[in-house]
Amino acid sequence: MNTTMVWAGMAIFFVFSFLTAMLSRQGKASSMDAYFLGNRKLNGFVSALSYSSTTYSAFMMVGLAGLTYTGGVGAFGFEIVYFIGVTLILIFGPRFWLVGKKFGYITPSEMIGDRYQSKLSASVISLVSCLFLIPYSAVQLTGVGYLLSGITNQAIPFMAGVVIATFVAILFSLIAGIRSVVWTDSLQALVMIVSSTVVVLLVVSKLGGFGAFFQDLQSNHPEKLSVPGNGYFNIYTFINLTVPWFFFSISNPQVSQRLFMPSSKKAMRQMLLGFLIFGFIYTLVSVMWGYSALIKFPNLEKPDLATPMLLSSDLVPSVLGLIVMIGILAAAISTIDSILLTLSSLFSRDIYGYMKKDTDDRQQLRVGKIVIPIIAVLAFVFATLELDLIAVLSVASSAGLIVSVPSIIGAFFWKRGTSAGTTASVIVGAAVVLFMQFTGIAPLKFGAGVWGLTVSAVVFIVVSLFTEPPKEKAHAFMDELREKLREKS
């Protein structure tokens, strides 16, 4: 694709942008409430467009495409499986929404940390959240990078993408907090999924259309139409890569954070339902993307530069490639947009309000405003690796998150859970997953993330049951919450 038109391109998307941002001010953010959760007013759709531009990152187009270039269908189907996990949000949705408003909550591990009476946990929560939730910010950083040097073959080096996407989200997180996100989000949601459905319908009727697509498929590489085909998605690699994944919803912060922003329970439900609509459609677009790769490109060496080879190519006109480019683009700095505040969240609210006791609401505002460039060019050294496929980089960040379920689960449903049980359990998780992604060992072949929830459900369940746990607050968090959610229904 010609350089000067990707520039142009990329140059009339941060404007438009920049000018939804600058709109999205409405007044000023003084406080935590205001700018990590825009006053808790998001309406339906709004909230459906940014929830679904902030979880389908470069992780999609990039990761996924990739993922199906060198797995197969088995992609397809681990991608499903989080769309099962997504249904924990009917459960654990209307309670993270009641318990928010009820007491203030900005951060899910501040809820956490009051559930068990415990800040010491909140912050341990907060660290452990930092810790694997770096890296995955980086992925989307990296996604962009292989984006921009594909599509214009290196005309655009790595690092260039790289450093715009870091500018540009730290640039948007600044201007209004979650407000100019979710606006941004919203417009970033609409391109993604109508020019990249359209241009894989086009794709496909390039290449002969649905019946020679398959036909294709099932002549040239029919291993990549039945699983485990090629061996890639073995039983194995199936269940430790979806077992995070299937918790996604949950355990990561700058999701789950979004449960508190809706302005009424109404409004989350549609916001579920966008979600799911959006969801499954972009699934199988970059499903199909993947395909068409694997059909035009057989022999990639680096499977995550399928979509942008694919984008490149004589299959996708230049102009509707760009767009699809900026789509792909607005999906990684969505993403690292919230990650950015949610990390700026818990560290303010956490663990600098752990640290300093007497901290007030417009202190930790002031520090969470700070921290936010600091975390981007931590992200930033960390993308410099270059590290492969994206997918499987995404879900070993899931797995390092995965360590707080049982804490959450438990909040709201055992009575018995204790703050030194929650506390236990995450940093003996968080050591399990660390150590078993640093040395490559899998005990009977299972994953960090398999091995990370199973021993932080045991530290939980153990710990807790020798040590006293605060009646009060699992009072309000299951009895009081019961009754409301029965009047609520």
Contents of the next structure:
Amino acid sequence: MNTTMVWAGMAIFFVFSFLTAMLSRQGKASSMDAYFLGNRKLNGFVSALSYSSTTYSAFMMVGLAGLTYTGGVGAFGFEIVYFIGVTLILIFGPRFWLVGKKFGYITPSEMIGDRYQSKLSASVISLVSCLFLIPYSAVQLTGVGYLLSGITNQAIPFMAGVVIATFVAILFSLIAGIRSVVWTDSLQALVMIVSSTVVVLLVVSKLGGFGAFFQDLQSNHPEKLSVPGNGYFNIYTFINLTVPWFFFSISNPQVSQRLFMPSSKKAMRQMLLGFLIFGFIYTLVSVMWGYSALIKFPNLEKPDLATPMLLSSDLVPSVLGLIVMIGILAAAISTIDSILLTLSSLFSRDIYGYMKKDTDDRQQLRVGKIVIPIIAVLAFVFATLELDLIAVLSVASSAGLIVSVPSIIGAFFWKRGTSAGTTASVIVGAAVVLFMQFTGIAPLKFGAGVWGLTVSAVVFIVVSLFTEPPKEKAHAFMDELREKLREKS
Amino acid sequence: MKRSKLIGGSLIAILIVLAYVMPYTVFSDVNAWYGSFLWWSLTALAVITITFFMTRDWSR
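Please supply the corresponding structure for the form predicted in complex with the partner chain (the preceding block corresponds to the form predicted on its own).
Below is the whole assembly, all chains and molecules, this chain first.
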């Protein structure tokens, strides 16, 4: 693709995003609540778009397309199971929202820490989140680097792409905190969904329309339309991939923190339904994109090349290719800036707030703002190192974050849960996940996510049974909350 | 728990189980769009519909 065109396209996109970010700066955001949660006053529309673009990263149009190319329809099933997992918000959404408002929680780990009456638990969960999410952000940055260099035939060097993505993510997070993030996210979500849908419809029609498209797959790649198909998606692989992602909506703080932000339950409903519609379309589009590459270029050595090959093929007009590339860029940046902001709130609230006693809201906010570029630079350094370690941690991210799920469920549904149980389950669970990822062992063919969840659940229950639970907070999180939920409905 | 919530929740639970079972049994030899691809698409649409009905009282 023409390099000047790529620069021009990116410049236009960044100018529009920057203006959007600046426009979002209405009024002062001088408290943690305002800066990180938008004063809990987000409307349903931006919440839905921002939730969508935060969840869906560059993985979809590159990684999921590649996974479809390699393993066929199982990739679609994997995303659909994740998609069903979002309905956990039906149970946890109103609960997070109500206790968040009542007790003024800024972060999900602060909520867990307070529920079990232990700031140590909050700090441990926050540290584990940083451990897995910084490498995950680094991989998004490398994705941008590879995309830009690949599409321009190395005219834009890998490093330039990584620097640009880091800089833009810092900018969007810092301009107005969550307000600039949700508004730029919303713009980026629209670019992502419109560009990818248009290009896939065009490619499918150029390949003969839906009938001929599936006929071609049936005749030439029949094994890509069923599971286990060519064996890639055997049932163990499918379970190992889907279990950690099923819990994504409550285990990943950059999305579960969003449950504190809607202005009302009505706005939360719009967020959930809007996301489900967006997610269904974007998943279908990404899978069809992978299938298109399979039909057009059946013998690629690396499946990750599917997207750059299709974008520079004669099936996609170059202007449209450019817009799709910007859509992928948008997907990566909207994920990174949200993670940056969430990690900075976790650090300032739960780690700094724990280590330095008696800090007030203003001090924490100041630290949070300083930490944003530091976390971004850390991710940047990881991205440039291109270490295997980073790749392992990134792959492990969904499996690693799952270890907090037992304590989150316990917070609302088990009065016997204790802080010792929470801290032990998160530490032991994360250690199991890391050990399994590094050694590559998989007892009974089950992967790190499945074992991470099982071990952390067992440790949480056993340790809790031997320690004293906090009765008052358990009452507030369960009995009082249930009353409140009953009143509302 | 309200009856409608119980029904909606049970339906989602059944859909989760079937999202694993059906493609790996009934549709494992159906190499066409009307096999697993259609099943998972319909599952997603059913999830959206159930969520729509289960959250109707969130508007009030």
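Computed from a predicted structure; not experimentally measured. Take the two forms, superpose them, and find the largest set of C-alpha atoms that agree within 1.5 Å; that set is the rigid core. Residue numbers count along the first chain shown, from 1.
* Asked: Rigid core fitted, is the C-alpha displacement of A267 between these two forms 2 Å or more?
  -> A267: C-alpha displaced by less than 2 Å between these two forms.
* Compare the position of the CA of L300 between these two forms after a rigid core fit and state whether the shift reaches 2 Å. => Yes; that C-alpha moves by at least 2 Å between these two forms.
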